[in-house]
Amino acid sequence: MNRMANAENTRKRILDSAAAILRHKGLAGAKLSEIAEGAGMLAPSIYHHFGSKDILVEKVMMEGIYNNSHHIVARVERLGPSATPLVRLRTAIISHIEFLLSGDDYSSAVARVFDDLPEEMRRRVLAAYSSFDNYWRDLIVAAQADGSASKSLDATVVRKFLIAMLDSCSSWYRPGKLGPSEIAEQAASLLLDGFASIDSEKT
């Protein structure tokens, strides 16, 4: 393995370790010594690859956003142009939850520590997320435009509540009666079909 490939491999080990620890312990609990141990190296060696803990954390955030957005967009666009807006939105919801619950440390780390990031870093991460945020907005607006979703609800409010709810699943999910796919389907039904049944309105 040449020097450049070896350096990339080392960076990947550091990032993987950092993502796992951020996911499970949060920003305050993520110690460089533990990240280094997970990467099979000593803590000072991390600085040869990342200038600071903040730089390392931000790189994990960016990777998480890219991984998640790439997965969801690919799943939705694979449906083709004939798919209805509601089907596209439902696919995005299911894909997002399945991905978060698949064990991807990077995306789960984003959901876990985003609110604790330093203000400047949070702004940069938000800027990187903006195109994906817009993708969700377009899915919602398209469903409203064709009449399959309520136009009385503000698309921004819907998007913010939707993403916040979806992102929370990695913090409470534990393997049990329902697996990721079942939870994803139920979340989509809850969000798109509602909780109260028609029969309940008659009581």
Second form
There are 2 protein chains.
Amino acid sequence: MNRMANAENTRKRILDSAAAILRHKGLAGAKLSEIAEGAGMLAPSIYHHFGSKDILVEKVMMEGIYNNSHHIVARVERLGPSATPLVRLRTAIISHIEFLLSGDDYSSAVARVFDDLPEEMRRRVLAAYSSFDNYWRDLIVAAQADGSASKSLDATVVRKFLIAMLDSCSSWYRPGKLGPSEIAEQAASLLLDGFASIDSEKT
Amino acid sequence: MNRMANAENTRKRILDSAAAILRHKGLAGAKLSEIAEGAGMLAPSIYHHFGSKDILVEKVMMEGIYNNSHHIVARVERLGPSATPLVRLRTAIISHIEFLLSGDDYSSAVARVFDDLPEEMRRRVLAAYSSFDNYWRDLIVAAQADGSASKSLDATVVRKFLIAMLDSCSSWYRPGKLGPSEIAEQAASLLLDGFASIDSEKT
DNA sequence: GTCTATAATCAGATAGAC
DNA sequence: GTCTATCTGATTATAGAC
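What I would like now is the form predicted together with the DNA, since the data block earlier showed the form predicted on its own; can you produce it?
What follows is the entire complex, opening with the chain shown before.
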């Protein structure tokens, strides 16, 4: 069991390193040698743990999707059955951004390199993503059915725009005056209430 | 002048081919040999017109930014001085999407490969983009100052989210039930009015 | 201006010692 | 399980004929 634990540890170090480098440098920019360096070894040693760079990258993608979707679904479902569709959607938006900005390299790596994946891998990753995608779609459709969201907007278009917007923040966010929670709140407010909504009166 | 016109024509063919391939395959996926093929020649011939792949890519980026920004600024300024800040912002949103979905390979290429550009080139491209970025910022700030948009949203955050959302559509849009104009309208409605806005009554 | 070599480089992958 | 050494293949880029 000690041996197995160590083997798993090494695999994890390689995956972590790959996720971090994929996130920051993209697919072509992520050299095996650099991934290995981040894991404290040399490039050929990676092949003892993963059959190829593609296999390693695909594992990172799958973990990123799994972690992200489970985090969000758990947060939304914890609201319980009394939560309105709009509250559920708002919670999902906020969770998604907070998760991305919490520094999870895996989900940021997905957002960064997905478009560059080789055709076949992209299909598989997309398939793994689809249940998560459906979850978003259900949140959106439920809010429309409920009467709390605009039915004149196409649910698919809303989902595409919404996810693109949320995913983008890992590429431009830098810690500063606004923290992850504030960004998340602003995203929810922008998407749900719109930029043209007038603030409630002050003074 | 005939010679010059032909030389310019060839340059243009190479640039067009590069833009189309960069858009669809990303930076690493855009092989010089394929770009050349699209321009009706072989790879080494490109070097008669451009010093390197990087120089060619940078030209595509610069043209993409130039075309896109001039198109949008022209459409907005054509509204005249009587247009409210909110109308100007809405017009910019709609123009941006319509321009992207009109099939302009250059601006789509920018959205696709910007993050993967080598450090120095990205700085230069970003600098060229900055005046356009400022234009968006001004539109956003003007709507807030005018009282027609929420002051509780951070102008920078709104700009980042807004541009990410708009740029995304060239990667997922496929001609179908909804055309470019409808997508553009939905984007403007989603960003300005929000998803949670209730439709005006019908029946 | 475009071509046919071909060089130069670099990254992913393999072989085999330890 | 990790290393050194090496192979392979792909791609940018150059040299020089036409």
